[in-house]
Every structure is written in structure tokens, then in C-alpha cells.
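So this first bit is one chain, no partners, the form predicted alone, shown in C-alpha cells.
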Amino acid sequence: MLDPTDPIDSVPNALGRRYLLKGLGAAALGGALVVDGTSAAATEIAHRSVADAPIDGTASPNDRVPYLGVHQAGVVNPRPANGMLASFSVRAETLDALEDLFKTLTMRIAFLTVGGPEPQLDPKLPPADSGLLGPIIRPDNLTITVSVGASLFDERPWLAPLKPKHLLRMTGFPNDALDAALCHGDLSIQICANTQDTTIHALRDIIKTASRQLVLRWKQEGNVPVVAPGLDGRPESARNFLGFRDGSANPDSSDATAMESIVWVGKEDGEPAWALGGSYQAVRIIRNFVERWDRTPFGEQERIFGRTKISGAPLDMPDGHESDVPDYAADPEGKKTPLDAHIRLANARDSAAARNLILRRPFNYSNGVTKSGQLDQGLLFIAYQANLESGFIAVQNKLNHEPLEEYIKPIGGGYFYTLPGIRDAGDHLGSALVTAARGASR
């Protein structure tokens, strides 16, 4: 990572080292920052599961998720109320330029996720910050997760040999109607925070600061419904725009052992050494035909999903809880849970299906009205897994031609590889990849 003592002219940043020294300082490079007398380190949020909906009245602008670690933040952390996925083309055509990009992104992540006063520059110059959040940037539970696409490797011969073995360009499934303008990219950035203004502020900061190396291709914003605390105190999954709970069968992201197996790439996965600690990211923009769905009988909706709509309980345990596990072995003919129900196809609850588990991190989106006068609403589907082929791709192939397809239409997205984490204040995003590329070129 960049050293605060480096000469200003050596900084690969459109705003220069002076911006970092004025607004970031040593605190944002690893220490706790005090904002209005409150230590951000003291307000780090308690760890809950990704599937849990945000609880009303618990979010604070001083919530902070540490950005340093073996893995990047924003994967297994609980979802805050707002999320965004932005895809970029990368202009860097040399290894040095790519490293500069990674260092710039690291520097901005370090500042934005910790917070601090907005730098004040000469009034004759453009302002250092958009001002969207005011003079004090608060962390607001912000995470910024950076992943790389297949094209970053395919279009750079010096990087191609280091491509993760399952990373490829997303191809269409039978029900897809993919819009090329909403697909793929050299690099994706997932931004999550308590408030929408914080996610937008972070995106604008990155676009301004990394403008020499990044060009925005497409983005999709979304949100997670905030729920009131349940009477029984049990966590609840958030509902999607079809009215069903989305995440009832998600793996427990607070279980570190499970995450090492399901989400994070390890030595046993046969990936390039630089990729250890990363994860495959599958992104899908899935439009929901909500008008058609709202005219579908209630019982049919439940049979399509395989769950009760009110509680989320499986159909063979209608008086239970969404966390209850359906017993498909006791229902071989699908009399209680149809054989083609969404949850049964996606996870048959057998030993074979256990190899296809993924961690879903979706957000609802609402983009306005289509040219045909229909609501443009749906799901920003984001999933992480250690193996893309046996994870998302295998699950989606099981879902091909399911009854739910009448009400949904995937229109965009892509596959990316989430880089390993920023291990300490001296590290930067992609450092292992850059080192491996330099070694391969010798």
C-alpha cells in the first residue's frame, strides 16, 4: 500500500498525495478514527448472517466494518439496507498501471470506510469531495468489495496465465434475455452501506479518483427491507418484490468453518496461489413481472416457491419457521412440496446438493417504468462461492425451465473473481496478483 511519506508526485491518484495527507492521515491507514467524539472502532457492528434483514432502529452512521483482513469485507458481513454493483472497463494496459489502480482503490477504501473530515482544497480547484455527505464523512457501515472479470485477463497476455480456473464470461441460460449494455466488465465494485447517499458518494469518489484507469459500464442499485424486531427475537430474512423471504436457506455466514468451505478459495481448490482467500462472484439483474405475479393465485405462488408466503416456512411444515428444513425424503411424489418448486430444485437437501451451496447477497431494485408501461422491478442477485462451476452455474442449471420463469427474466450481470483481502496497512488490493505477474514475466 502507499506510504504517507511518499513524494506527492509519485501518487497514482488524480487528487495527489496532498489529498491523502489532509483528509486521511495515519488513522485511516489502520487506526481508529474519532468522529464527533465517538471512536469508530467502538461502534463496529455485531456480526449477523447475510440473510438476516436489517433491524429497524439499529443502524448508526458511525457503524464501521473493518476493511483489513485475509478476506475482503462485504461478502460474509450482514447486508445493510442499501447495496450497489457497478461494473467498469479497465484502461490499465501495463502491470504498473494496474498496480497503481489497485493502490488507488485501496487508498479510497481506507478513507471512505473509516471516515473523517472532507479535505479542504484551494477554492480555485475542484473540491476534493462531492459534498454529498457534508463536511464529515461517516463510515455508515460501508463496505467496498472489488472483483475482476475474465476480460481483464483475456485481453492482457501478461495476465492471462494467472486467470482463476473457473472464471469465464457469463453466457445466457434458456430464460435469459441479456442486454449487452448490462453485462460483463473488467472489474466490479460492490458497495453496501446503511444509506443510499453513502453508496452513491462512494461510487462518485471512486469514479473521480480513478478516472484515468476506470470507465463505468453499468450499475444497479438496490435495497434490503428494514424489519421491526420479531416478537420471538429470531432473525428474519428480507422479502423480495414477489413478497417471499429471500435467504431462508442461505448458509450461515457467521459460521467461519462453513464459509471456508463454501465461499473462500483455499489451497485444495487448485487455483493460482495468488487467488487464495478470494471468491467467485456471480451477479444477475433479474427483472420481476410483478403485475403478472400479483394476479396469480396465492396457493399457486406458494407452490411455485415451495414455501408459505407469510412465514417462509416450507410447505411440509406450514406452521413452522423459515429456518425449518423441509423433509423431501418423506414427500417423494411432491404432494406437499412440488418436485418443480423453486426451493426443491435449487437444493434437494441431499449429499449431491451439498456440493452446490452458495452464499446469496441479493438486493431488491426498482428502476421506474418500462416503455410498455410496466414496473421495472426485480432482484440484484449477488452470490459468492469457492467454485463458480459447482456453485451458481450448477444451481442455475437445475432451475432451468422451472415454473418461476414465467414471472422473472434475467437481463444482465456477469461473473467476477473477488480479490483476496487487504491484509494490513502495508498491503493493497491485488498485491498477490501483481507479484505473481511480475514473477511470471521474468
Contents of the next structure:
Amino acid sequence: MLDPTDPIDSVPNALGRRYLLKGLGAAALGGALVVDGTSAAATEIAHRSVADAPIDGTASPNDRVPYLGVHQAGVVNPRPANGMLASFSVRAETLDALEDLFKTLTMRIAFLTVGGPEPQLDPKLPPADSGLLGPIIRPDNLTITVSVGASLFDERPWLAPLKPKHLLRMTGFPNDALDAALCHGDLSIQICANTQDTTIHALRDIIKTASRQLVLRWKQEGNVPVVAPGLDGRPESARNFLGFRDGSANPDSSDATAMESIVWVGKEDGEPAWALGGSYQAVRIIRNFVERWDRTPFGEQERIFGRTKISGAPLDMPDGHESDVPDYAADPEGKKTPLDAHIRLANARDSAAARNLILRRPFNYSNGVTKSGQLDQGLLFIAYQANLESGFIAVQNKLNHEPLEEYIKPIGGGYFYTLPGIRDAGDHLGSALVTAARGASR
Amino acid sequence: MRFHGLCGAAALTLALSSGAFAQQANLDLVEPVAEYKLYVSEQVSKLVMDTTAFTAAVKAGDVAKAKALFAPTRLSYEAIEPIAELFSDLDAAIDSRADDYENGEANPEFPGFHRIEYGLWEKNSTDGLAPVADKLLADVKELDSRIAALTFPPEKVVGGAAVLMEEVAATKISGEEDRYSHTDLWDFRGNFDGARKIVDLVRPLIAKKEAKFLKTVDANFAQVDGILSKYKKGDGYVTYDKLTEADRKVLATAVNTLAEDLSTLRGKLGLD
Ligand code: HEM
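Can you switch from the form predicted alone and show the form predicted together with the partner chain instead?
Starting with the chain above, the whole complex follows.
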């Protein structure tokens, strides 16, 4: 049984090894609170990365990702099996109201990601908690990541001057069929956990506790397939609904230096000072035409991506491993990897393309049935980068008109700025932004 | 038709390694592809002619005439859609739907046939449609000249039969294509004719080896024909909402099976 007075120290022995790494990994990435001091176990699993599929049998309800740190949790951590992106309109007509919202969210994050007993109220009142996880909340690897959209700034003159310089309302790309009801928002909350119940519980908690300021606009849930441990012990990227490994070439999210340059906004990015330690979040809801895909020749499927379907190895070394690096210089005409293959367009692997790296953190989604009686499935694409313009937008522009477009249709999403982390127990989300806005209005 | 099932591995290596098999296939396909190009250019010439008359009616403010010409004009476009779609900019300009634009019909960028359809049926008016009509005609003419200059890739031609059925299965069976005019059955006619044309052109190449496959495909086309003929009215068809639930079901299964079967056509012809 958890001890309500000290929830953090009450579960250490039950914590899985992934938890330990997460604690250390986050610390290495900039001073996150390390809840557990044990370091010996860390090396053993030094290579869990965002792209890796969750390993069967390793998740525990007691897995805990520290929510404190220079950066928010839920960006460079390996994805657990379930994820959700919810977009909200924010009321907050004043800076005080906005600060209040950030404090409320911080409080809920502090409770939900750490766990503990839910408060019991007078039974004549509605319960404090939805109760769907029972009376004791266990962290279950939960991360809650809060980001803000351009409209939060644009609609508030007292905040507008502080808008991150690349933040804008997402505009349509040639293959898009955007549904206004699935686009944009003042604030996004990404919720990830081992189980769907935990993500839903967290969303319901936030809706209940922040209803003064937040109105839900849209949400999309997704999951990452859980796989059996690989035979060779090397991590495998999870597969998407087109049956391909997705994330093989993702930058290594356990490499703190790489993450500082690719994902996190630093001094050199020329952003407003409050934004340091944050990141741009690009969200896309991309429908996959799976019936049609399943009727596409195997060889063509592989050429569309530029990778083998079974192992994920690049097409110029089909017997290799998914982590092998394709050599496009040796294949200038695209005889092995077509010039318009998804991976070749997305990253030409030259020095110019090195400026467009992004960290992809997607989830597969499966909703219902379309009006035409087809499966409504796809990819909840989420990418993080220090520069939206040279990151997602540049890469998507390179992908425009790729052969894959016959099988996919982006229908929703938005651009957001992931707030810097909650530094310590006395801090709250968005504190630097609020301070800057207060200073400016004085 | 489940030929991959039996000798899957062998077929796969063959298809993947291209080589002699594919070269022979390409040689055999020279004639059908040339004939198909002829078919497509006839259809596009008809499209240009019909669109000229259609857009003239729109510009003259003749709502009734424009409405009458809308569906027949689209017929030839629908028949050659897989080729038209090779030019994605033109396909978007000619045939995109309101859902392709974030604010739907309200978006001033919403162009082409369906923009005009929206004005004619929802507003019963040609107000503001003249520039849209001019642009549509220009785009259709541009399509004509681009197709004339196009070397038809054999795999796109053969694959086109399946693509046409995929289109119907994914986004037309629901009646969302011609949602204002409900003239979807005309479009179906165009799509089925286009698909069958392709099957007929390559038929001699597979008649012996794939007799059973062709029989299934033909039977499904016949079912579709049967249903469409039930809904004939004058030179065309009744509106899509008249289709009974039972007929829609038969149509849907026929389309899905055709999509499934025709997706193997490329492989059967040795095309990668
Ligand atoms: C439904 C849509 C998509 C699917 C199914 C998909 C699938 C894949 C797959 C299978 C790979 C190869 C494995 C890997 O390296 O991860 C890949 C790579 C990649 N994708 Fe996508 N992707 C989609 C959309 C996007 C979008 C919208 C972007 C960004 C604009 C993107 C950017 C990339 C990048 C940067 C790579 C790595 C290329 C490299 O470095 O070699 N993808 N994708």
C-alpha cells in the first residue's frame, strides 16, 4: 500500500529498470530531479530511445517518469504503449487567469504523475476523482506535456509580443484535407502512459479541474505496439499501421547533446528568453488508406518508403539492420533507393539535410469506420524540434507529392510550443512566460 | 487469383528482381498501352468539348442547362482519373472537394467542378462562378496538352484499373463525391468503364493463364452493370439517394472485390 504522506519514496522497489533510466536520462539532459539515486542499472538499458517499441512484460503500473526538470517530460522519453493529444481553447482573459491555469495544470501533473490516494469527499458531493483507476492512483509511466498554440498569443495583446518567433497557425500542405474541427487550438496536452485507462483518467482529471479556463476542442488517442524482446537484444522500432518500422532513423533521444541541438530551444535560437528549454511541437492526424495499402505490391510498398518491410533495413543494404545508414551518394540515380522514397526525401543524408532533423514521437490510431465503410486508421504524428521552420515545415515541404501520398491523408493537427520544464517543486509551468508578460506590462 | 498464396515466394522474387520477366512483360504491353493512350486522348478531347459547353452555360447564367450538363461532362474525366491524377496539381484544381479545404465551401480557394456543383445545387445560382468556370476550362485544356505529351508508364496504366476501384471504395460509395447534385451514379459509370477498358486491353495477355480470375472480374463488372441499369433514367441516372440499401450493399461488395482482384493485375502481368 502506498503511503499517502510520502508517495515518492513509497514505491522504489517496484520500479522497473526503465524507470531508473528515465530518471537518469532526464538528469543528464539538464538537471531533472533524480528520484532514485541508483545508477548501476542505467548502463544496462542505455539505449532506450523514443522510437523503440515498448517491450512486452516490462511495463509496471509503478513506472514513474519525473515531471520536474529543465525540460518537460514526455518528449525525449521512450514512448509507452499509449498516447493521446488533446487540444483546448483557453479562456484566460487576464494574465492572472492564465497563471492560475498553469498552476492548476502543474498541480494536477504533480499529483497524477507521482500517484497517491485520491481525496475522499463527502458522499453527498460528486467524487473528487473519476475513480476509474481505483482509490490509489499509480503513475503507470504517465507524462503530461503542455504546449501552447499561436492563437493563445495572437488573441491576447498582453501576451502577443512574447510569441515564439516560428510559432504560427498550421497552414495546409498540398495533400491535406484539413477538418477544421480537428485543427489548431490555444493549448495542447500530450498524455502518455502504459495503459489507456491512465491517459483517459488524466484527461478526465484535467477537464474536471481546469474547466474554468479550458474547453476541449479535439483529441486523438493512439498506441505503440508492444513487442517481444528482439532475438539479438537490440531495440526494435515499433511498426505503424502500414506494417513498416517507424522511427529507425529517429535521432537518438538518449543522446543529450543531440537533443539539445535538435529538440530543445537554446540561447542560439534567438527565441524570447522565457522560451529557453522548450520545443516546437508539430501534430498531424494522418489517415492511412489501409485497405488500399494492403492491395499494393510488396515491392512497391518497400520502394515507397525506401526500406525493407520485414527488417526495416535500408533498400541499399537489404540484409542489414534498420539502424544501418543508407549510402545515397553511391546511388545517385535511385536504382536502389528511389529518389522519391519517403526516407530519401525526408532526409537526403547530406549536410544541408542535417539542419532539418526532427524527433518523431508518433502513435498509431484506430478510430471507427468511414462513411464509405473503410477503416478509419492512421498515424497521430507528433514531432519535436528546436526550429519549426527548418524542422517539420521544411521536411514536410520536401515530402510534398511523394508517392506515399496516395495512401495517406492529413486531416488535422496543429503547431504548438512546448513550454519549458517545471524546474522544482516551487516552480510551475509557464512561470517564465508569466514573469516576462508581467515585466512587459509594467 | 490467389496466385501469391501458392507460389508466393517465387512470385515475389521474380517481381522484385525485375529482369527478363519484366522486360518481356513490357514488350507485350506496348500495344495495349498504345491503345490505352488512344482511348485516353479520345476521352480528354470529349472532356474539353463538354467542359466548353458546360462552362459556357455557367457563364451565361443558365442554371438549368449547367445542371443538366454537369454529370455528363464529368463522365470522361472519371473514366481516365488514374491518368489525370498523375498531374496532382491539375487533379486538385479540377476535381477536389470541399473537404480538401480547411473551411470547406467557405474557402475561396475551393475550385473546379465541385465548386460549381455547390453553387448550382446549393445556391441555385451561377453568381460568382464565372472565374471558376474560366479556370476550370483552362485546367482541362492544360490536362489535354499534358496528356498528349505523356509517355504512359505501363504500371500506371495497368494499375489504373485497381486505382479506379479504390477511389470508388474509399470515397465514393458513401455518396460524398457529388454531395450537392447526387449524380454519383454517373461518376461510377465513368469509373467502371475506365477500369473495364484497361482489363479488356490486357485481356489477351492473360486470357489463357488467368481464365478463372477473368471470370470473377467479369462477373463483378456484370453485377455492377446490372445495378446501374436499374437506375437508368433517360441518358443518365437517377440521384444517388434513390439507391436502395440492398443495392448499395451489392455495389459496395462488388467494388471491394474488384479492388482486391484488380490489385493483382500488375503482378500477373509481371509489372513491378
Ligand atoms: C502516415 C504518415 C507517415 C508514415 C506512415 C511514415 C512512415 C515512415 C517510415 C516507415 C519511415 C522509415 C523508418 C524511420 O526511419 O523512421 C519514416 C521515416 C521518416 N519520416 Fe515518415 N511517415 C509518415 C509521415 C511523416 C511526416 C509527416 C514527416 C515529416 C514531415 C515524416 C518524416 C520522416 C523522417 C524525417 C524520417 C526519417 C528519414 C531518415 O532520416 O532517413 N514522416 N517514416
